[in-house]
Amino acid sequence: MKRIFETGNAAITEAAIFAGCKVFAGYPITPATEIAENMSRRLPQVDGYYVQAEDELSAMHICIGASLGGLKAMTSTSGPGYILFADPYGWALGSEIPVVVVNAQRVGPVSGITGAPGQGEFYLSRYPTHGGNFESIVLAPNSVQEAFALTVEAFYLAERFRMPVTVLADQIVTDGWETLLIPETPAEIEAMGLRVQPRRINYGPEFYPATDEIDVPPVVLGHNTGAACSDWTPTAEGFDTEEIEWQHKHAHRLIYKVRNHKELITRYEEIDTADNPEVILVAYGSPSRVLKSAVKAAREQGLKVGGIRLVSIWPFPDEAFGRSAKYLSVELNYDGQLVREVQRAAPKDSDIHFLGRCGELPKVAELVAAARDLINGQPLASIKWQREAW
C-alpha cells in the first residue's frame, strides 16, 4: 500500500489515473485548479492527454468528444464553471456518454469567495441541464481518502450506466491535506472495495435500446461501429427523430436505468440511530465530519442524538429517512437545499429543521446546543441572517 500525505485534489488525480482516465480537459478555477495541474503532469506518464481549454464549456465538450472516441475522460471545476457545463452535460446525459465531472464547491452566489467552502450546487447537480426527463448520479466525499475512492467509483458508474457522473466535493475536501492510501496489489484493491469497469465498445445495431438495462456498452464513433450520435432524440439506431413515441422510450430509459438500479449507487452512513434518537443530524461533505463529532459529544452529555451522513446524494436516498424524529440538516449555505429533500423524504409527523453556515464549518458545540434545544422543544438560537428561514 502506498501511503502519502496529499490534498483532495491530488487524491482525485490519482484516482482518475487508477480508474483508467486517458483525457482531461479543463479550465483553471479555485479550488479545483490543482486537479488540472496534477493531470497535466500525470497523464503524459500513462500515455494520456491533457488539454487546456479556453473555458469550461469547451472543456466539457472536449471530454465528450474524447469519450465518443473510446477514451475515459474527466473534467473539473467549481460552481461558476459547473453552471457553464449545462449544455454539454445535457448532451452527455441524452446521448449516454460516460464522463466524470468534479465540482469543488466554494461559497456563493456566483464567484463568492474563492477560498471558502460552500454547498450551493446541491440542486444544480441534480438538474445540471435543461429539459428534464433524466436522472443524475452524484457522489459527495468528505475526506481526501474518500475523494480518491468516490472518484474511482464515479468512473465505474459512468461506464456501467453510460452517463456523466458528478463528484460533488467542497473546498475543504479538495484543498485539505490528509493521509492518502493508494492500493498497489489486487488484494489491496479488493480490501478497499474499489471497482473498475474497462471501456467497451458498442457495435450496434441498437445503440440506444428502449430498455432500462445497464451494462450496455457506450456508443463509440469510428472503430467500424457505424454508430451515430447527436443531442436530438434518437431512434434505437441513433438517428435523429421527431416521433414522440421514441421520445417516450428514450426518456423512460434515461430515468429508469438509474431508478431501477439505485442499489448500485446509494451509499449513506448511519451514526447511533439504532435506538431511534430524538434528533437526527443530516449532512454530506465536510459538514458531515463535524456531525459525527457532534453526535459523539451529544451522547456523552446524555442526549439521544444520531446522524445520517449522505455519501451518494442523487438519486436521493429516501430510504434513509424512514424514522419519525426531529431532523436537523447541517449545510454550508444559508438558503437551505438538502433540508428540503429531508422534509420530502421523512415521515409526515417528523419535525424538520435547518442549520446553515456560510464559508465556514459549524462548531461541534453549536450542533450539540441545537440538538439540545430541539429535544427541549425550544426554537433554534439564531441572529440576523442565521435565522432558520429556509
Contents of the next structure:
Amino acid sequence: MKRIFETGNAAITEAAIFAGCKVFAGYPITPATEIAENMSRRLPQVDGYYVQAEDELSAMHICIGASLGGLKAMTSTSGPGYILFADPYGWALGSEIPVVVVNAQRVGPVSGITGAPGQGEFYLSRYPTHGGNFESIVLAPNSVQEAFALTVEAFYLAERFRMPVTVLADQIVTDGWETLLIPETPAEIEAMGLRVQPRRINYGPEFYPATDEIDVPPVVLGHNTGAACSDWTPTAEGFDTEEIEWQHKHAHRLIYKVRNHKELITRYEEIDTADNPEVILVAYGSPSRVLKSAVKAAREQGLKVGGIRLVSIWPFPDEAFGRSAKYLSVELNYDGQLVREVQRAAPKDSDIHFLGRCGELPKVAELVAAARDLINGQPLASIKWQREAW
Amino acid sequence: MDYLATKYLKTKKIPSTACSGCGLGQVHKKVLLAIDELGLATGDIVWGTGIGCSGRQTFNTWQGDNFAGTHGRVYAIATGLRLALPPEKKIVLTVGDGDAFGIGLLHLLHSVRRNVDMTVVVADNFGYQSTGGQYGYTTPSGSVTDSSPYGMQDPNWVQDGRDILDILRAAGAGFLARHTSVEGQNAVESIKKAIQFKGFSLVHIAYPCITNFAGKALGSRKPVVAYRWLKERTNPAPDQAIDGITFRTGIYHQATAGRPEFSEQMRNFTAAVRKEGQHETNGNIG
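Let's compare: the form predicted on its own is above, so bring in the form predicted in complex with the partner chain.
Following is the full complex, with the preceding chain placed first.
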C-alpha cells in the first residue's frame, strides 16, 4: 500500500491510471486544472497520451475518439466547461462509448467564483446533453480517498454500461489535501473494493441489442468489423434511420440499461438512522462531511438526528428516502437542487427543508441548530434564500 | 456506382438518399476511385463523416469501419482516434463546407496545427442545403438563398482576396488541393496524393446542389443548368469573361519537408519519457 499526502486532483489522476486510462484530453479551468497537469506528468510514464485541447468540445471529442479506437479516456473540467460537454456527452451516450468525465464544481452561475466550492450542476449532471431519452450515471466523492475509489468505479461502470460516467466532485474535494492510500497488491485492491473492467471489442454486426442488456462490448474501430456509430438514431447494426420504431428501441435501451441495473450503481451511507430519527440531514460531496459531524454533535445533545450521505447521485436513490421524517437538504448552492429530489422521493407526510451555502461549507453548529429548530417546530428562515422551508 | 460499389460500399446504403441530380455521388466516386487505384482495402481505412448532406449521404456507406460526428466535431474525434489506431491505418473524413469552414473551423485548424494524419474531403455544395438552402462560407457572393433573399451580404471564405486554403496552409497543412466534381482523373490524382500524405491533408471539392442552391441562386432546378454553371467556372481560360466566383483547381500546396505527425510525435514523446526513467524532464524530450 502506497501512502501519500495528496489532493483530490492527484487521487483522481492516480485512480484513472490505476483503471487503465491511456488518454486524457482537457482544457484548463480552475479548480480542475491540476488534474490536467497531473495527467500531463503521469500519462507519458505509463504509455498514455495527454492532449491539451482547444476547448471542452474538442477535449471530450478527443477522448471519445480515443475510446472509439480502444483506449480508455478521461476528461475533467469545472462548471463553465461542463456545460460545453453537452455536445460530446450526447455523442458518447448515443453511440454507447465509455468515457469518464470529472466535474470539480465551483461557485456559479457561469464563471462565478473560480476557487470556491459549489454544487450547481446537480441537475445538469442528470441531463448533461440535449434530447432526453436517456439515464445518466453520476458518482459524488466526499474525500480524497473516495475521489480515488469513485474514479476507479466510474471507469468500471463506463465499461460495463458503455456510456459516459460523471464524477461529480467539488472544489473542496479536488483541492483538499488528505492522506491517500493507493493499493499495490491484489489483496489490497480487493480489500478496497476496487473493480477494473478491461476494454472489450464489439465485433458486431450488432451495434446494440434492443434490450436493457449490459456488458455489451463497445464499438472499437480499426478492426475492420464494418462497425459503425454516429449521432443519428441507429438501427441494431448502427445504420442511421429516421424511423420512430428504432428511436424507441434505442431510447428504451439507453434508459433501461441503467434503470434495470441500478443495484450495480447505487451507493449511499446512512448515519444513525436505525431509530427512525426525527430529523434526517441529507447531503453529498464535501457538505456531507459536516453532516456527519453534525449528526454526532446533535446526538450528544440528545437530539434524535440522523443523516443520509449520497455517494451515487444518478440514477437517484429513491430507496434511501423511505422513512417519514423531517428532511434537511444541505447543499452548496442557494437555489436548492438536491432538495427537490428528496421532496419527490420522500413519503408524502415528510417535511422537507433546505439549507444552502455557497463558496464555503456550513458549520456543524449551524446544522445542529437547524435540526433543533426543526424538532421544536421552529421556522428555519433567518435569511430567506439561505434557510427556507421547502 | 458500378464495381466500386460492390467492392467498397454497403449494399444497404445504395441507392443513396441524395436528391435527384446531386453532385455528391461524383465526389464520393472520386474518393473510391482514388482508394481503388492506391490498392487499398476496406480494412485499411476508417471512414468518418459529419452531418448535413455530405455527412448523411456518405456515413456508413463504407464496408469497413465508420463513424459520424456531430457538425464540425469530427476532426476532434479523429484526433483521439488517431492516437489509438495503428499508424498505417488511414482516416478519411467526408464533410461539408459548413462543417469544415464554419462550425468546425476551430477544430479543423487545430488538427492542421497538430498535423494529425487524416484526409479531409470537403464536399462543398455552396451552403447549408440539407436544412433547406441557407447561405454558408463558400456561397458565391451576392447569391439569393433562403436566408439571403436579397442576395448574400456576408463575406465568404473563397472570394475577394480570401481563400480558406491560404489559412490552412499558414496553419501548417502539408497537402491541400481544390477541385470541382465535374473534373475527372486530375481530381482523383489529388485525392490519391492526399491519402498517401503522412500528416494532415485536405481536398476541397465543389459540387452542385440542384434542389436548393441551383433552384434559388441559379434560378433553375434543371441539373444541366447547375453542371454548366460549375463547368464554365472550373479553370476558365483567361479570355473567357466569367462573372463572379471561379475555381482554380489542382494541388494548391504540397509540403516538401514533412512536419512531425501528431500521433507519431506523441508515441515518440511517451517512449522518451519512459526511457528517461519515469521522472519529469526539462522539456527537451521528443
